[in-house]
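First, one chain by itself: the form predicted alone, in structure tokens.
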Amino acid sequence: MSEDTPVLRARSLDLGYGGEPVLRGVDLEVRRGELWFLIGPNGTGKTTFLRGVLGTLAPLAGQLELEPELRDRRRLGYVPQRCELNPTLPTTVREFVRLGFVRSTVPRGERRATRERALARVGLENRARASYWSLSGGQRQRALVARALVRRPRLLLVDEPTEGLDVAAEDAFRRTVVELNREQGLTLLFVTHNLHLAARIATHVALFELDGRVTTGSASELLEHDVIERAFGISLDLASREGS
């Protein structure tokens, strides 16, 4: 497979609801490396396409293409908004990162390994033996990034993982997530309603609207002032990109 492929190719696409269009016509590709990040007002189907992507909602028209070794989606990670377990479960850091492995095609003899380089990648290895529910909403969110590593992802999707976060919890995830992008170089699509983080860290922009429209491409592109005031109705004075 040459490096040129993309890892997601969108081809005049619409998703929605019950026969319903929420996204229209969207052509979008993404080639390894990248680090898009999904923008737009609510309501505009940000969360709509990773449900595409994810495979849990079929296209109403147009195409959803992955790589080859994304099309059963085990090697794909996710991080939800927050947690979707039960909290009266008692459920040790460990054990919830070890739940990423449902479905994965990371061989049994490995998991543990793969499990401990995630947990120091996000930098809870201290934090193993405690309960879930002990963290606080930072750490919680970086446990969510452990479990969807363990699956060695090829393509990972972030669905506004820093919202009621602290400035300092945001700062460490905002961390976490260059690293992986810049030194591992993993592939992500990353939705979030923060513009400042977006002008410091992606590498693409991906702009919903309200009529379903998606417009794509670069982040210097897509984030000068007269396009974010015309999706937003605000004007922002965007910080710089993050080591310029």
Contents of the next structure:
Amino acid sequence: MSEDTPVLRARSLDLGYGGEPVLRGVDLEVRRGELWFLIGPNGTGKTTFLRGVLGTLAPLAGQLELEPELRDRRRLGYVPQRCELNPTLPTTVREFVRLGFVRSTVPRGERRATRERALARVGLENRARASYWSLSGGQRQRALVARALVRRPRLLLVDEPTEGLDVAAEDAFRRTVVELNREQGLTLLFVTHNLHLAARIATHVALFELDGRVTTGSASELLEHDVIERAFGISLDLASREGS
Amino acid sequence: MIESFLGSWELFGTTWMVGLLIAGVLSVVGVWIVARDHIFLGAAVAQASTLGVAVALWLAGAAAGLRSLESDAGATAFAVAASVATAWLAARVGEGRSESHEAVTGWVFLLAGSIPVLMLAHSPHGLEEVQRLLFSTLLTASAGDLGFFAAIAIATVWAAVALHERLLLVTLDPELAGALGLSRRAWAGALAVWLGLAVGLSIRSAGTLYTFGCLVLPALIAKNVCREVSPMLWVSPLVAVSAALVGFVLSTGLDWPPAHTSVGLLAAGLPLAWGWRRLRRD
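Next up, can you give the form predicted in complex with its partner chain of this protein, since the form predicted alone came first?
Below is the entire complex, every chain and molecule, led by the chain shown above.
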């Protein structure tokens, strides 16, 4: 497989519910090692796009192609916006993370070591036996990332992970994501309303607009003052890019 | 007391075996009910089984050609059909947004609680049967019931072991299960059928109280004594079978109704489990 083969390619893609498109004519190509931020106002279809990639929503028109190794979705990692766990249930961090192995390609004999590596990667190696409910909001988000990482993903989808986190937790989360992308070469699609975070770490941006269209480009092109003002109706000067 | 229990085995051995199997099977199904916080669904499904029995008896009384529905097999088939349909419909309604899950299960519970009595109000034999189901007695369990429950217990153990990982994911986090390629609708349907089958078969042999008690109380106890959900799948049946066995021994020695004794023990155990969890502080 060539390094230049797209991990994901959308062509004239329409996605929606009940036959009614939310997204229209999306063209987007994601390559290995890219860190994409999907930004846009509420209701513009960012999570809908992730559902399309996950295969839980079929295209209404057009094509959404994944590289061959991803077609059965076994090496897709997904960090949801929220977790539906019943808060009265007893569960530990290790049990929570173990859920990520369902339909994965990781052999049974390697699962324990994989889980421990994933927990270490997000800084929770000492909390494996702790109750999931004893974790702070930021730690729970990192546990969600560990749960996605145990699948040894080639593509990681992250849906608004920093919502409700304080500045320190958000910063810890940002560092984890940057490490995964830059040190391990993991390809990421990151849905967020946090434009400052996008400005700091995104390599590419997809701007979802209210008419269902999606504009793609480099972070420096799309996080321009004028583009943000047109899309969000606000005047915002974003901080400069991290490491550039 | 134990001697008296062992002495009763010749006469009631089938009853005790059926009671233990019912306790074991329902307490595993109950882990899903408790984990999803659908406890009222358990009550509604149990009540719906009673409605199924009432419909069978009413039809048998209304048409001479349907008299065979009065038999154990006929009434059991209707009980199972009613409970499976209720559990499946409740799962489907839960997917929508027009009404809450609790509201629908509450409606089913009240409907299934009132209609049987109205249908059989002028049939002394039928009303007696409905009251027997509501009262709960294990003493009518037959060899056929034993075969049914042995089969369903084997299937339950197989499912709990072979599908353990997927079962756990669907139970704990259905959204992630969907994202990882498991069909939420198919799993919810399969679990509903499993619940309906276990409850529907149990109702005829053990009545509403024993069925509902074994469905939710052992799983609630397990939830409070376990640190993870995974061990709840064996702690819950262990608690259920132990309480049922002790209940049967006590009921034989003290001449108490066995179903009520066992459920009373389980109900008394739950506050102890709450205390244990509080002491453990998590």
